[in-house]
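A single chain, nothing else alongside it, follows as structure tokens in the form predicted alone.
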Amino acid sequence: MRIEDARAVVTGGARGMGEHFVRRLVECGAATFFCDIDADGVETVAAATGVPGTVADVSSEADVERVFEEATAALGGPPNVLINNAGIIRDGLLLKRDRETGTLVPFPTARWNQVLAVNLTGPFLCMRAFAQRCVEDGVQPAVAVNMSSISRAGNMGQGNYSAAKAGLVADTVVWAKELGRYGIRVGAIAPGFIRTPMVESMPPKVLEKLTNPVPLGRIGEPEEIWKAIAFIIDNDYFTGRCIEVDGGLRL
């Protein structure tokens, strides 16, 4: 599919990677739609790009079928690309010990609903809309990326962020193989450590942690998992797989 052919959703669209999906996919020709739970990054992307968007929490049934329809509205047809980008995170040990007290204290299972609300459940629910619509209406070819993490491979403290990732790489084989009959592709972005404002907001010696493992000695660019996505949306026999683009990181 080339992508000026696109008419594309992005979720979490209104700040980090995910805006930068916009502005690149409007640059690029492609018809483009976003939303995001920030309602003010919403009214800031929609002003600069002339794209139009919608405050919705991807975890919400209603949301994510409101998004797309309202999608459908805007792009003159159901949309034909997905970017499942949205999601949080609520870091933890699953036991901490109090440094005043010497109590161990369990991670919240509120902390633990949460990413996997947004994160896994969140990409199903917009998966399923986007899938229904394509099928219902005929739309071939379609294409939807996940993104996934370097957590997935399992990272301390963010065993909650994790099995979300983790599973929605699981889910991307899955939906590849139902989907296909359907000329609907599959395919998953397992991002390293990249530049977001929450990165560089960070403090210089954590920042230095981060990058100093990494092979290429420092983080990624949003425009190097743009280039991800833009292959996964261009090479029509790419399905099921997931690209990893970390800086040959290990965790």
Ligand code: NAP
Contents of the next structure:
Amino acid sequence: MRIEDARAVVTGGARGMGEHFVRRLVECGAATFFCDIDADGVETVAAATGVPGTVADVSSEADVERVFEEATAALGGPPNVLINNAGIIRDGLLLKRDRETGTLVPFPTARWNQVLAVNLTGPFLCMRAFAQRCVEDGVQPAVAVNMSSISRAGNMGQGNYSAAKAGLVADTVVWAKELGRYGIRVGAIAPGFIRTPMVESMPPKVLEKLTNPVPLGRIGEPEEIWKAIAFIIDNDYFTGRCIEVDGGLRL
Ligand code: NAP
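Show the form predicted together with this ligand, please, because up to now only the form predicted alone has appeared in this conversation.
Zooming out: every chain and molecule, the one shown earlier first.
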């Protein structure tokens, strides 16, 4: 599919990589809509880019339905591109020994559920709403891109995040198999460490520790992830696979 023919929805578009994807889609001539849970961020990015956006929580079924209704109206038709980008991190060990008391502190169930809700249920709800409209309205070709992570291989301190990101790649395969007959392709990207506000705010020593094991010796840029998205949108024979863009780093 040509990017300029896209009517795209980006989740988590008010910050970090999502904001970059919104800007690049518009530059490429795609009609674009975004959502984010951060109301101030939505207002700022919408004002700066002229791209319509809405405040929504991707883990809420009602919010996701509303996003696709608003997007369909704003884009002049049902979306044919979905960038499932919104994600959160709530890290911690399964069991942690309290330094002062010596007691074992188990990882809180609420933090497990929060990450699964946003990083796995969220993309499921968006994929379902997206695909339903594509099939009902005969929109094809269509393509969805799921943002996984290098942590899908299993990263210490990220049991919740690793499970969600691995699950998302598994479902990329499932949805590609189920939806290919409707002309809908589904791809995933597993980025390594990418320069976003969160990564940039880390102390230089922590950043150095992160980049040392990367064969290319640096963190990645949002533009390098955008290039993988552009490839997935553009290549009509790509579906059900995950592209790793991580500078060669393996966890
Ligand atoms: P980010 O800077 O934290 O931006 C994510 C955006 O999503 C934020 O604006 C965030 O709002 C929003 N969001 C959070 N929960 C949401 C929800 N329930 N519904 C809608 N929006 C929500 O993240 P990023 O670093 O650009 O990462 C983007 C994606 O790539 C994520 O899926 C992440 O897991 C993945 N990834 C990132 C890296 C990396 O190095 N940065 C590496 C591998 C994979 P708030 O700011 O209010 O939370």
